[in-house]
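This document opens with one chain alone, in structure tokens, the form predicted on its own.
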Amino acid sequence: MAEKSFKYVIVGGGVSAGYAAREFAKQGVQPGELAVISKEAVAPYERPALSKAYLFPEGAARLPGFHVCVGSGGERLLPEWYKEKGIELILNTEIVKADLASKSLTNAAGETFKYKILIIATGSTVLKLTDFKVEGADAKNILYLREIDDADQLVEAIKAKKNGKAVVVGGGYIGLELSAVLKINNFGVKMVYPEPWCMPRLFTADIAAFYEGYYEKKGVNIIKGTVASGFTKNDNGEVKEVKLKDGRVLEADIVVVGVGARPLTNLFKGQVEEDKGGIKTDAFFKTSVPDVYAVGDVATFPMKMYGDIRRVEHVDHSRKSAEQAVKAIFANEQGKDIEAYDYLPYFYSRSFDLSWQFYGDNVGDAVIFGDHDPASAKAKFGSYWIKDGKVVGAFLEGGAPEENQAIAKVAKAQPPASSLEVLAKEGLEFASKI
């Protein structure tokens, strides 16, 4: 079969791949040296758009509007950009075998791609209810959201089941964002999750109470403390009902599932050191195998600020880790040094007319401040996390850009905090003094 050779290969076509390609161009990659191999049919795009503006009933986002790197205020990298830079964009190509010892990748058609330096940017895949053998989980209109093809299926289902009933399984990022967007599309929405409150990996009970109250006010019916245990289908094989473990049965025209994701590391199993579910890297995203780097969701890396190692699934880290790896590759070739990756954890979300940002670590004691009444016309509130007498994390709903920058500064600086009471009273004022 055919064989192609490149100096650099990025395997994966998500956010990390796009930002890495841009950094390669900035560093002066020569035409023909770099290939991006993606199983998707389109050039890298900003994935967060899929759970937000892509699904809006009016003024919906569509490609080429949100190709990388617009999400961070940069130039849009259209397919022509890759051609202009001499970067080979190999789409609709799934790599099924990786041999790191011989520096080769093989696709489903048996074609081989050789490389000198590899960047693994394979990202994550959604957990599916069929993986857990849930009864009836193979019904039509039980949908997931990861790639643009998934979003297109969801758009079609929303049109076909206009003003219908939707059940959202999961109370995390996807659950919250898609419940909001389905409601905006005039669906009756029920959101089901097993935890005592939504977004439990980040939100405290106080923060979650605001969002749950706000969503209920918008007409989203929240069902906590139970899970979907099965589904029934109609004569067309479409989902008809969601059976809950607590015995309740919910009617559904569409079911959207957001119960987590797993990093796509299977191609590299047994060939590279792993930790915490991801591929272990150093502060330059080098793996245990020479000339192999891993970035984004798949990388488990040293978190310099906290002196431990972590894996982070968020678009901000996908962008920044990709840039760091490419800078490290060129520095290495030129015999130069660059700074170790010093990442400040950052998460954000937008739904309805809400918008929150979080920086730092959500460990220790938490205190809430500001107006967090879901009935308020324009609620604005935040939270600080305090550990060992220092503020280690900060959250803000409804913040202006300068206020969001202030809480980021707090999380980075980790200033001492005299007491929870003082922080609750001072609120944003505390951040503005740092």
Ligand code: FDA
Contents of the next structure:
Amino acid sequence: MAEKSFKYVIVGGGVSAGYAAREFAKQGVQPGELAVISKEAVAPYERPALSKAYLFPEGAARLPGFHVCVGSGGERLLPEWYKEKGIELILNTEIVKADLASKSLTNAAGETFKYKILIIATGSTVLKLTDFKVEGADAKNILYLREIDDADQLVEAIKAKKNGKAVVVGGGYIGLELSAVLKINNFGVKMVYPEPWCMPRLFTADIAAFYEGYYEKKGVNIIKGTVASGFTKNDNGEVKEVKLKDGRVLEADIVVVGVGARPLTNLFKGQVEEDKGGIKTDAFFKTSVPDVYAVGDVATFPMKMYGDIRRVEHVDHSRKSAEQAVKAIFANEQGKDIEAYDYLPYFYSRSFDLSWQFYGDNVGDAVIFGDHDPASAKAKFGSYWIKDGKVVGAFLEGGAPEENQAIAKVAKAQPPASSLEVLAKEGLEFASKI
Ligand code: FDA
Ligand code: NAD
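Could I have the structure of this protein in the form predicted in complex with the ligand, to go alongside the form predicted on its own above?
Next comes the full complex, this chain leading.
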């Protein structure tokens, strides 16, 4: 069986892999030293585009327009770039076995890839309703979104069921972004989720009330406090109805499900230390196994600012962790030291003409400020989270770049807050003083 050997291998070809490849090039990787092995058919791209501009009815984003690293304002790494740098891009190749002791990876065809140093960048996979044995969840047109092939299926379904009815299951990131884009595609959209408000992982009830009101205003019908308990199919095996646990039945031509993701660590189970569902790393993304690093969604790493360890499923961290790991690899080879990873959490989302950013930690008491009336023509508002007398998190909807920078500074500096009332009154002014 064929065997290939590389000094460095990245398993996974998503956001982290692309940013790691760029950092390898910056650090002077030599032709033939690095391989990126991906089960996807295309070179690393900016995944966030898939739930936004990729699905627009007009002027949709398409590759090669959003290969990494355009998302951070950098050069687009087209397939030719990898060739020029002598980086081997091994696409359409799923690794099915990893043996960290013998430093080898194997694909389904039995080909082996040997490495000296491995970066695990396998990201996450979607949770499926079939995993929970929901009746009828295998119907056609019940769709998920993780990779470009999923997005292409969605595009086809949107075309085939033009102006039809969509039910979106889940009230998180995918739920909110997909409901908006389906509405923009002129679908009748109903959104279903079990919690009392959307995005409960991050939003307070006040923040969520704005988005729910805004979505309703745009014609998205929100059904809370229940789940999809089954589906019926038509004669073609396509989804026809969504049965809700509370007894209601919704007609559907398309169902989009976003009920969370699971980090892809299974290849390495029992071979490497895990924590909080991910592969445990230090502040340089080194795992418990020598010469093996893990970055992006799969890494559980020390969050220096908060003195704990966390996993983060967002693009900013996937980019920065990849760069940190590659810097650490080269520093190690040169006997140098680099700074420990000191990450300030940064999440964002865009839908309709809305755009929010969040920095820091959403713990403690929260206070909302500004115009958060969904009926306003130009609503603009934010939130601060206060713990132990300090502002530890900040959220802003509709901020200008300098205003977003100001709230990022607040979350980093953690200034003292005299009272919730003062913060509510001062709003953005408080941030601009930091
Ligand atoms: P990523 O998922 O990007 O890459 C993993 C790669 O590994 C994939 O190419 C996969 O095929 C490959 N792979 C897995 N197993 C393999 C195997 N066994 N063999 C070979 N290859 C394998 N975040 C944010 O902050 N703002 C946003 O707006 C969005 N928007 C967004 C939209 C959508 C649709 C999704 C799915 C996600 C987002 N995110 C986001 C989250 C963000 O995209 C995510 O955190 C990063 O892509 C994580 O980067 P990774 O490289 O860790 O995984
Ligand atoms: P999520 O964790 O954001 O949301 C999952 C939601 O599923 C929960 O809020 C809940 O409302 C819902 N839910 C759970 N069980 C349910 C059930 N049985 N029926 C109905 N609803 C149920 O996950 P997601 O939205 O699926 O996103 C997947 C991944 O993609 C995450 O890693 C996320 O960070 C990433 N993503 C991020 C962005 C962004 O940062 N802007 C955008 C898209 C995707």
